[in-house]
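A single chain comes next, written as structure tokens; it is the form predicted alone.
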Amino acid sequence: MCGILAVLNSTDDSQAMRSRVLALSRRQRHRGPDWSGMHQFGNHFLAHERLAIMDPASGDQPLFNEDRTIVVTVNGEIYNYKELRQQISEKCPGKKFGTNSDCEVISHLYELYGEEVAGMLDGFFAFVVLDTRNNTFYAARDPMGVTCMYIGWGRDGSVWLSSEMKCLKDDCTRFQQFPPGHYYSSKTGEFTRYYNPRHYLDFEAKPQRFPSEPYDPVKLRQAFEASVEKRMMSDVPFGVLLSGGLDSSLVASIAARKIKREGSVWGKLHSFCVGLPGSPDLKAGRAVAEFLGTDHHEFHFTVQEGIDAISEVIYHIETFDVTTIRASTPMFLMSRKIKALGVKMVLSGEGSDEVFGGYLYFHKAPSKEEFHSETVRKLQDLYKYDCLRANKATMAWGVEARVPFLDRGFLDVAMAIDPAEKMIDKSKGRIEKYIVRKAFDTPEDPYLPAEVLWRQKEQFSDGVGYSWIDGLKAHAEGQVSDEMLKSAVHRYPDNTPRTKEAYWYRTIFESHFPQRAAMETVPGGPSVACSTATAALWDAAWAGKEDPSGRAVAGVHDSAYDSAKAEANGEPAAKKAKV
């Protein structure tokens, strides 16, 4: 990945204009430190920060077409980049390519295809096109917003668009985050959504539809497979992010086997986890590295490191949404360390709770078509939190991530099972996203320890440690006072922060991002467990106690919250937890 900024129709060409929209790309250099680059065609302007992870030697941005009229500056990877430039070169016998980036292709595919281009991709992406023959510009976002990407406008018209919402909160009189699966187009001035996958479809249809094949562990296993050995695609040395989780230990399991079959010039597979010492996952990392035979890295870090690291944190992952900061502040300690040790990417297992219902809450779904619609809600608001924090956490030190459980393949394979073979029913032993372990369990050739694929779900937030939320809670007491929170409502009128916690990273959020609109790219509403404000109404329990750890799930996770016993002692039940 990469850091883009463009500014687009500006009715200032000068040098003046040149040397500001550098400045303004220099805040994200955090996201590509190996190389800068800038393309100016009159009052456009197209600036590029590079990590170089694809054709390191050559692959400088902005990239051109043929006769340099197509303009691109892009941030992602595109994965089927060798079929496309075979098409290409079977439309174009002759085309020459002025590199070996997997991203050239873009420019060469909007010469011959226009507007049809975001849809032939595969990959992961966020990109704008400048087609100087008739002054007009393009720009996409991938399916599910794995790339992130904002938009906004100038108060002289202009258009602008970058990685990250810090370029534009000081320039742009209105921005807001670029929807995923779209496009825009300077012809019209409007988006269109390009992706249209069955399960979207479906899911508006009226009445609504819902999917019914049979499930086939064996198809589900080889789509996931082909998903995680695509994501191997690299010339610089990669890892994987292995918490000991049954998502992020199936992705390491595959790699590692893909390895050891054929072979890596950078040899073992390396693999990394964080957490506070004695956490959950430091130990079932270790026994998942000892068992796939990886290069291990485990990085421990205190609750005040974390808590110290708080404002940064914010700064990078632009939002103050509470479970997202409490999952990204490890994340992003640990990245630091990551590419401290020589390693530019990593492979994660963000995804797959929103396609199978992996989150505790879905313990309670009602139906199993209400199971299905929340996943997905989950799966098409995933780009304002899980994918955010996936790539802002890990860009701030310059460390990609590619999440295969997002991709469009496998997609259209796990959402079109049958819900109801997803539905959870621990009677029958049927524990969250059983029918991905089961596809796993394969005794003779064994992919994961069993007590691994079989352990519950625990998300990175809770997994670390507990003791990272408690203390957050403890802090934040601290920082917010009772009348301070019960006047919320007149200082944060708008997504009222519900807690002390919440409102500690408004305020801080606030010192960073002062301007509504970027108070507007951040989600709210009640949540319990990561659910959705529609999910929370599931059971009238949790009425008035909602929480995102999956702790707050009472009766579902082993050490969930315990409620009678905090309350004994004269304290909110989310503030004592069995640990």
The other form holds:
Amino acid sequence: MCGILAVLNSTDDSQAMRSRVLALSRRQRHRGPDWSGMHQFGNHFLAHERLAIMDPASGDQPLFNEDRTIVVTVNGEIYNYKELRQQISEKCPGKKFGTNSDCEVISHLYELYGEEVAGMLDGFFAFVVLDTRNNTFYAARDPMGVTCMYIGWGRDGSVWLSSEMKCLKDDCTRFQQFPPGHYYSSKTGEFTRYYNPRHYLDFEAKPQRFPSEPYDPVKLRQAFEASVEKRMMSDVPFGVLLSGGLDSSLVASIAARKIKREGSVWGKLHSFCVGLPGSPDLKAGRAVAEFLGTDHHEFHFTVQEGIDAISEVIYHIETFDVTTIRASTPMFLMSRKIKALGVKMVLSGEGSDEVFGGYLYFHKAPSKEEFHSETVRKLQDLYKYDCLRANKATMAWGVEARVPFLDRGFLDVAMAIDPAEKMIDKSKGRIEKYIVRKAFDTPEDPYLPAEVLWRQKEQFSDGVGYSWIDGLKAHAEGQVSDEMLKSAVHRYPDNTPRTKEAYWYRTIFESHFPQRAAMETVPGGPSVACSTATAALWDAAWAGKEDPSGRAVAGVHDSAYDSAKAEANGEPAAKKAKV
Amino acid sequence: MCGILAVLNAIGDSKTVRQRVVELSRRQRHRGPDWSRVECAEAAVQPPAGYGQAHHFLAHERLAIMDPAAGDQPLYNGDGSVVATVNGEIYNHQALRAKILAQRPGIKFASHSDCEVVPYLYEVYGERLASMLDGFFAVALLDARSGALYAARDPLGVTSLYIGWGRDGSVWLSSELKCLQDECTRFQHFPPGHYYSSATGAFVRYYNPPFYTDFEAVPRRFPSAPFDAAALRQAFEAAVSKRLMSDVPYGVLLSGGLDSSLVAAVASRQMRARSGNGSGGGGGQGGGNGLLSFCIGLTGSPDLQAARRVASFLGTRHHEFTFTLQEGLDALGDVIHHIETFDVTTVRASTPMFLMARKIKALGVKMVLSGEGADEVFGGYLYFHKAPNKEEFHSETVRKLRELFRFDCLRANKATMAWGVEARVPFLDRAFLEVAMGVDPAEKMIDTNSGRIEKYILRKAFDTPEDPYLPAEVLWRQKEQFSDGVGYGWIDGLKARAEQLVSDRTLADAEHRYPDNPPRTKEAYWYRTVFESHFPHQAAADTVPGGPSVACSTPAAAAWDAAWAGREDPSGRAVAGVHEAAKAEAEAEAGTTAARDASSIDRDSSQELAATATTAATTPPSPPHVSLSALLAEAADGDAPLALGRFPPGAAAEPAIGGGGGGCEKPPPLAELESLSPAAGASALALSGETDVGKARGAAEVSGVPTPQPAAKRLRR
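Output the structure of the form predicted in complex with the partner chain; the preceding block shows the form predicted alone.
First the chain shown before, then all remaining chains and molecules of the complex.
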């Protein structure tokens, strides 16, 4: 991962503009602490802040094709770069590569295949290509938006692309998230979706089509194992985030097994867990780590340390979404400690709840068709929530998070399964994410202890310790008066905060990002326990409640009863149901 | 190393002030990327009712070198009545622990952090704390029992620390200026070797070595210990050895010159000795037991070649980094923001060091040893050739040492800490200084007739041919200056850029624009504007030294030679003539150089010709004049208080005088030292004793009115 900033077609090609771009790029230097690169070609500027994961010695960017007519600045990892190099060499024998960086293929691919390049990459990425032969540019973002990227337009007609919003917000009159799975070409001035998997096309077809493949545990397991293993490509030490829940434990297990099988120059797998002292995650993470034999690191934080960090967290993750901030803060603090240990890359478990319908409200899915449609909608929105969190909360400290559940190949397998298999039916023992649990239920050679494999996980922001969310609310109570909350609808007519906590976050967000366009990048709208607006119609009991708490759905969940009762205030339980 | 920020008696709502302190502390997070913590305590004495509440805050940004897992700060004594934030390394912490345990049996330390002794020592010994520490440090601590704030800085000021006073009566302490400048109406360097206690409100110098007290005695006294090569060598070895204390990978900065090569040689021997019993401290990720060494330069620079030779002699695991002129120029705004000075030679030398530190950090290394201080201790600057007697020689070394915190200490600390890399400087070790500064200065006097070149006794101490520390040609050859050694195009490139950015008219107006410490060259003007955009307050400019200097001498030494008299700030070329190699090379170049020197003596422009000639190939074409907005844009980032167009005109205070020599560069290469040349005359031709490196620059810089600074600086880092 890295930070990229491109300013194209600026009317200003002066030294002053160069200095300006450098100063702006510095704002995302946390993404690329290892080196900075800047390429100016006339009135185009490509800046890069590098985090060196592959080829630390020589992969400084921007990167070029052989005759240096094509310049590219990339943030991301290309897992199939070896195959692509091979492909390039076959098509163009004698081609010389300037570095061993996985990202260099992009410049050559663009030279050979033009706009097809984005669709050929397997990995997560955001990049900008400047073609000096005809003075055009091209930008693309990975299929699911694991890598963040924004696009903006300046008053002078310039086009800006940046990994984080903070670099372009002051210079663009309009900006937005760059749509995931799309590329933008200056030749046409249009966004084109290059990522068109079966589950997207079927979803958009009229009438809508649904997947029907039978569930094959072995196939699903192998697809996920392949996904985790390809993400272990790294020239620097790495680890895994291990909260002790199902998703992160599976990732850790596969990674640990591979290292046990094949060895590693860095010794045992590192695993990391964060929590308030005595939190559920710390216990669960420790148990799994012991089972797997990882080199486990526990980090503790206090509520005060978390609150001290909130403003900075919001500055980094660039959202005021309540649950995202709650969950980002521990992740942000943990990333700092991880980085302090010299680790630059971690594997993380995001995405599983979307793919398999792991949220509580999926209990209420009226049909397998609705169930499936909701998973697609959730996946398509993920870049505004968990992808954004996983990317920015870690990159705030130059730690790269890789998310195997959002692997292209794995998604093709997991989203093609007949959704009837994913439906929750406790009477038949089918709890949430049944098929992924079942796929790894191999008692003869267990991936995980049975109680971890079959137990529902604490949510991240609760799992770090019950007093975390309570502490945030108590602090918000001191920051926002009843009067202020009452007039919130006037103060923030769009996406109005409904709780003091939300109001507090909103004011901090506004202090960092006062532009209206910035506010518009943050999602809002009706939701039941993190459902999409569509799924909020699933239960009549939810109707009429604009933003009901998760307790409305908590009843479907056995263990949630207790915590819901314990929480006098319904809000945390609501969020409990979602990361 | 870390970043500390302490506020005593801040008035206001505690949550609001706390949030502000958190934000301000973040400005020096580069110093402590690994963890942060803020401690808040209610002040014992509160303002009258209705005037708000007073609180104390201690904020800490941690770089974890010792006990990374447990040593988070602030640190407490046993009952929590003393809270301390510490930036630094305490080498004698084991001995101090034992001492504390003897006084307070049964104490349980919470970590293995070397700094944890600080609150306990204060509990037991009170204000004597600072003098008991062997290491480099900046300490701020609160004594809840008395409500007092106590702060201290290491003897020489290796660790940076500032103190400021807020409008509400608060007292601020901060590792870097940037954290307190917006809150304080007055601020300054915290004096090295002093402590401050809010109980008395006074600064007390706790560091009183014989060479300070002798220097201050009336009549002045001078050291007389005979030169003992073995004692000097062992003292230096001990200084290096204690600096290898680290729980994380470390390395050594190796430019290939004498000072850094000695550090590397000693460290590498010790590493070898230690790895014999299985601990290869600096092994880095690969786990080998070779010392890591680092060098930076423009492609093909002298330093890169010299360091490579030394590295291969020593068998270190050597890393070379190259940077381009453009990368250096692009970083300059950052560099000035970090090092907080506009001193020309400091900026020049800091930039490569800043870039190198980033690469070092990227390799996972958090600590390096570095060679600063030797030139001060042993009188390694060219102008020491002219010392009239051993007494003057010695006095000048003392003066130089005392000013070091404004120059090389500041550079070595901040250029590396910009990326969370800690630099340790064995030449400024307390015990080593006592030995080296106790030697009869007659031994340090330079007399090339008898083979005594600069830093003779240091070289001699390590001249053990039976088991050589270094190849003889390294041990006995004078080193390239840091900012020259990185490549000849570097300084030329800076000047060429300055030429584009600052017009003749602007420079001519400099005395009005900057009545205090006015920049005399376009380069200096450029740096000054960048500095001002980051640090607009007069108090900030006042922290930067200026004043008369000959080739980096202090003002007192500027009176050594009649030829220097009457020149406020003569160029280094006035002393360059004492230097044989420089002269020889200059003569070899006589055809072109001398002529240019002579003809350019009245003009300030030959430098541009030369500079643009040498850099034309590397500098991308830029518009000839870019206006000040380009300079200011360098600083235009979110958290830097942006001062676009905000220049407090004539915001004058008392001029910064007596600041000693500017940061300086070292002498030109001295490849073939033969004999002492006739003293440099005052004539322009006699002044032409420049190296080929410096010829173009020197020519321009010597040029007349007002006597320009940079060539002077060239002679010293």
